[in-house]
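So this first bit is one chain, no partners, the form predicted alone, shown in structure tokens.
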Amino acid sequence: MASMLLTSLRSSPLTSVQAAQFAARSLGTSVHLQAQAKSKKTLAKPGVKNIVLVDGVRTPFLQSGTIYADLMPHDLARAALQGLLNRTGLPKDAVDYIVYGTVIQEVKTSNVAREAALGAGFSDKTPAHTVTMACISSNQAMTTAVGLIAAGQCDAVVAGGVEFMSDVPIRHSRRMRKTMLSLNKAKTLGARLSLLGSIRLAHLAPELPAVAEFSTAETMGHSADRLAAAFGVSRLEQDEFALRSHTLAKKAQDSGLLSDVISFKVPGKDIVSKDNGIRPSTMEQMAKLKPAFIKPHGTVTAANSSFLTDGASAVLIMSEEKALAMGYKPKAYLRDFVYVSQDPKDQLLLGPTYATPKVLEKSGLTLNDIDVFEFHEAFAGQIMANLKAMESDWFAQTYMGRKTKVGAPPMEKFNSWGGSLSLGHPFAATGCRLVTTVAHRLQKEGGQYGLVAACAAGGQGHAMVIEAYPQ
């Protein structure tokens, strides 16, 4: 695939003009496009419940190994749940169900949804379960909530996600584990001594959590580097996009636009009230960094990749009828969504390209109808490759079985308050951030429709259409 893409896509219209677009349109004073009020049709469907986002919050997203380092995942999840309760004034017994996402599980709290819910003071009669779907785990939590409400099983569901990279499970080697399990079953002293005598120094080598795809044995960063090369995405383009993300995030943070962030008193430490990974740099400084994955000629670096992050998010999803009956003014309608999957080797990170046209068709919309786009930024090269793929008729026809391209989102509508490259990416918490950001941007900018899209490990992806609630 790589050679075919490189030949066919180097002349993509996004190749040469993207940098100019970023500089002139995205970093200018008109970053936050004030969309004109539009009289578009609503996406409400006869006989189908309207499901709404009442509100959403998140803890500050912090670089792993910093202020949250001594906590556990359920501590962050509990803080997000408590923050949601405080923000909404929701009675704890009004929640019918809780769904939470996580990727790297803490073995002591394998069902982190339940442990966090109990810690946050929810009723022990409220069921809770945990889902995992890599970087779209909280997307899965939210759509699970939508399904429960649409099926008439629930009226109010809390969904969210948490990731804690400051402390991850590190196992003994398999041979050591087998020996230890056998020791536990040994009934005589002689049997135990025999097992202990079989231990060799090599058995003590630990097993770190896998950073590679199980099916391909390739790291996501390596895949991102290959993808960028296949689509002819230069190091310069990636650094420019990363700088754009940090610059816009800093502006949004300083302007008070990141209102979903709640303050969190870290036990034994200070109150944390903002993300700590937003660091606008310069192109000159970024150019000094060496490739992080494919050396020495790769283009993916630490500066144009998302960083390991600790954080949690939570949203309150209800039927519109229930929300209004309880006196809430919802922020947005959650409309159509899709999940996609494709080749995990060469198309690992192309989820947005495949999911976007599908969800638009499902909603009866076109790209031009969307006022706000929020895509997950795993790597700058991944974003740029998706934009090029979406702008390519050849890719649509050759790989997607479509007659024409869907088109790339206009950059003035795209991730205008920063993204995962700058705000941080706690794997299972990002989805809720994307959805809440779309709702807030629609309110701020006067738009009607927003679109969330994200890639995930395993070659999977997700997209959802969100409609602004009438103000």
The other form holds:
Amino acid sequence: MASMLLTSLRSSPLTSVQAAQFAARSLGTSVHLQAQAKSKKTLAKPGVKNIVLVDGVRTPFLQSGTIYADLMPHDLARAALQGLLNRTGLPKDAVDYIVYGTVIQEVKTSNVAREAALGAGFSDKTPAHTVTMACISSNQAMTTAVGLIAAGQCDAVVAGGVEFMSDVPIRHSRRMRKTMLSLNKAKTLGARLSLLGSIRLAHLAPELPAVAEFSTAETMGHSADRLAAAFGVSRLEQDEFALRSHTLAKKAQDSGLLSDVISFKVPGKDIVSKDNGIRPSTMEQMAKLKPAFIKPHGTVTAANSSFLTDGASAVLIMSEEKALAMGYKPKAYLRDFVYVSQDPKDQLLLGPTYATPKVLEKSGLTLNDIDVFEFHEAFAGQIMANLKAMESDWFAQTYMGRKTKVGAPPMEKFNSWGGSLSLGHPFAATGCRLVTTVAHRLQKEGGQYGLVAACAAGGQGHAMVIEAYPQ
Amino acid sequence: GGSLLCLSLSAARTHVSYEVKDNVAVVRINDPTSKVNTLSRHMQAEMVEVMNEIWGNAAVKSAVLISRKPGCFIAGADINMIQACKTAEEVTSLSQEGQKIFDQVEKSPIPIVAAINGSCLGGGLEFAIACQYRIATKSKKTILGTPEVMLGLLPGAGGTQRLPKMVGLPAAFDMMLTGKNIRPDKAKKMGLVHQLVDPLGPGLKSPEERTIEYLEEVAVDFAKGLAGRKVTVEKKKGLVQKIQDFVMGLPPVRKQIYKTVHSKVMKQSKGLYPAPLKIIECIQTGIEKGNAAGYLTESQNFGKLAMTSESRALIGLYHGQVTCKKNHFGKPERDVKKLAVLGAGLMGAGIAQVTIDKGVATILKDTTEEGLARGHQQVYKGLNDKTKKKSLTTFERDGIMSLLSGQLDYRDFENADMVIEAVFEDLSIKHKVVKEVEAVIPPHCIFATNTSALPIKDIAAASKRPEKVIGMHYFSPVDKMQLLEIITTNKTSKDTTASAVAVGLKQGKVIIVVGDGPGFYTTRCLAPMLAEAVRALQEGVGPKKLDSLTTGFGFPVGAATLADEVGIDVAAHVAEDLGKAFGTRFGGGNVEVLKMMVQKGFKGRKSGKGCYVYGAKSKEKKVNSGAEDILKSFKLTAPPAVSADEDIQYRLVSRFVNEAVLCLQEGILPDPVQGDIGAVFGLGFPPCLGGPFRFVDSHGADKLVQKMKRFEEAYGNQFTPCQLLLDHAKDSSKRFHK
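Please could you give me the other form, the form predicted together with the partner chain, since above is the form predicted alone?
Starting with the chain above, the whole complex follows.
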């Protein structure tokens, strides 16, 4: 009884901001009737805190093995964190918590969030933790932040993600590791010698990490090729989409739209301020490439896949009241989000198809309400397969338990500043890039709602609805 | 007029169709009357017609051969077509027709790509290897092989001639002499197929449908590539291959191989199976004397083999197996979604293993933690061995293991749909278990008992609901032995039977359903034979001699070894029980011999000693001198009139067969087919004889009765032929199998 009372007490008093929102919302609906089609209702919900994206930055995304090659993952993360502080002018002690995503872990810095935060000069009193969820790791970092704020535990959280593919942990074989560990415990010289004597040449073969599913042992590119074939996506369609991504990215880069990129003085090297994987090619050039995974008849090639990338991103997420109190002009509201998961073998990369209708329903929106789409482009074939799946009533009915298809996003609203295929895809850093890009595009294009969707290893997926902050 | 005729012909085609896409003729096969495609006369006729049209069409530059059935390319020749032949010459001419068609395919002016998804066996594989190029899907259903030897036949449409050239002599021998299935990955490595295609998941169509479409698209691309000479058929040979080819090119080496293979076959088959020897002959003739001689030998040998009793027996078993893989009791009212197994011993754990690996949640209950741990480990090891053979991934193994709940209490039994008890074979323990279980299970739950000899009605006597009680007799090791003997009492309901059969089928078993009685069918047949084996041992026939006599007759395991495998204690138990039930007919050897052995700890393989000594790593099995001493103390004098080697063999077999026929006479067995299947798959009755009933048919009941009468004079009623056998002896037109 007492606890029931307590809960009702907790939830009943509206904060002033919420009350204002609530009024604005009811006002908004009545205005809506006469206003232009573009002016839609806000997605604020009664009793739910408004959470905002104050700003987001990222290091330039570089092909792995290039200028960042000699760094460590936390160096990149540090650069993004410092960039965020510079951009926002945020006092370091105003940050309540830091969450970072990463996929391939450097074992020395397994909680890379903490190492990077300390290195970036944050107070040692600010706790930090690291999350991992494959290519949606920084999405998970952001929604963790949203959760902390929504639960009333924090007001200002920095979320981000880092991936460093120039160096990956290459291990000794299991047999060799076992021998080495036993060697530590061996007391006598004889015992040690006999252990050393048990080492065989084969034990010295190293174990390399692969971008492969643990459950199925299938590499992601292989699965993407099968997915493209299942949806009848041709090589030509894939090459065309990849070319589109590079062309749009180049245009965005040249016209200075990629304002989330910060300049980074790499120790011992020059200042880097641009992504280096954007290479618009020609269809003829791309057609010459041989399939990379399914040989010789596959359709996924190096040119229509995202490449191995180094990079880090960071965003500042706050409760609206706190942001306003600190004098910020937020860029966007972070609204409903969902995580989905499905068969990691045959539906590994279909996350966006499953997540999109779910998050739209949650927000009470339809596909037509969305002004800006940012989907993670793992492979051109994967994007095309998702678009075809979203356009198929049969797929919606047979595999998603829906009556009808959700529909595919119109291409003019879709990844119009390039995507992972061209900008690069540092696994755990991509999520923040998607969200920041949606906020920037909404501002630039004057739209109200944006949708982020991404697939991830393990057959998982994510989508989030983002609302433009009133200008 | 010609085009009209052509139209009417193509309109009449039902099994083979084709369309021309971009100068590629896509030939699709689909037998509308069956789940699988077979090379029936009808199929062959339409195929010839279609191929001639394609070859006559100048616009067609290449062709693709594909099946429209999701799980089957071509499963082989039509067995009924071969069985319908009356003479060897007829079968030979069938073979020659097949050879001729495939010869034309091999010499086709345009390249033909065989696109294989699902089973590609026997004649289907012979068709595929006559084509210029082969692409197979990596589907779990895709298997390639030449299983003819298992039907006592040989690949009779050019297979014995083409395979050695394609995969090399050793691999060709291995394929044709064992008849084993080859998975796609292996087929690619062997050079049996050129390309592999991955099966697809969900897309805009069902995975099965789209996978076939995709296979066709890929095959069409390769066909175009072959026609345009962008794809070459010959793959570059590696050094190992070159060396192997060189070595195989030396006649003395080949001669040695033929010799080795021949002696290996003789050792394994004891010369009881003619097919492997004929296969060797065909391959040898083709390689040493050239194509013409090879093809002729193949077709003639094929004709000869089709007329052998061995082939008839093996084909009979094949048909019987198909029958025993169906549920003749209708669809059960509810599916068994949760199974509980009592007792985590060898049997219980085995039953649990074959249930969870089919996706059914299973409780494995034991009374002690040690027992449970042992059983759990047995299941894990069974599955883990499959991951080592790569038929299962470690991830699939873990998923399967998650369906197993090992426990010591009756938790969750309220959700069980069926309980199979595999506790110790003791009536009072079984009664206790029935009562305990019935207190916790829901009303619809079936109680099945896994016993090898206790009558089910005696066990059911303790039950409140005997209509839900049934016997399910598994054979050890459960994950290897195919047979399940289901025993119904006169109170068992039809739905209970239907449900037990459904569970058994799901577990992958071949099922016979028999009536209740001491020893049911299988144990009851085995017991007199073992009693006779003990008598022979007492008469001074050593265990090794006894083994060689039984294996020489075609049993896969010798009688002495079998007793060790079953367990001397179990044998003693059964012999005593059944001896009480059936009296002197089950006599012969002295039960005290077995009891004494058990007393000394000679319980068979499981205790390390039985008739033989186990554990030592040496290849040669050593006879247990302790057992020999016991046998000496029970020594009997062998009557010389019935103690020749052949007499001993027939003494063993006739008691087995007579008891089987008696089971049919008494209604324990519903029909001879199930009798043959039970004897061969459960007890290792010689497959070349096709089971006790087919043996009586082919050997002649009268001859068998004559022998038995001779034995009866020496030993008494253990050899008295039963009435049904006498009836068959009197009237030679009476046969168990039509």
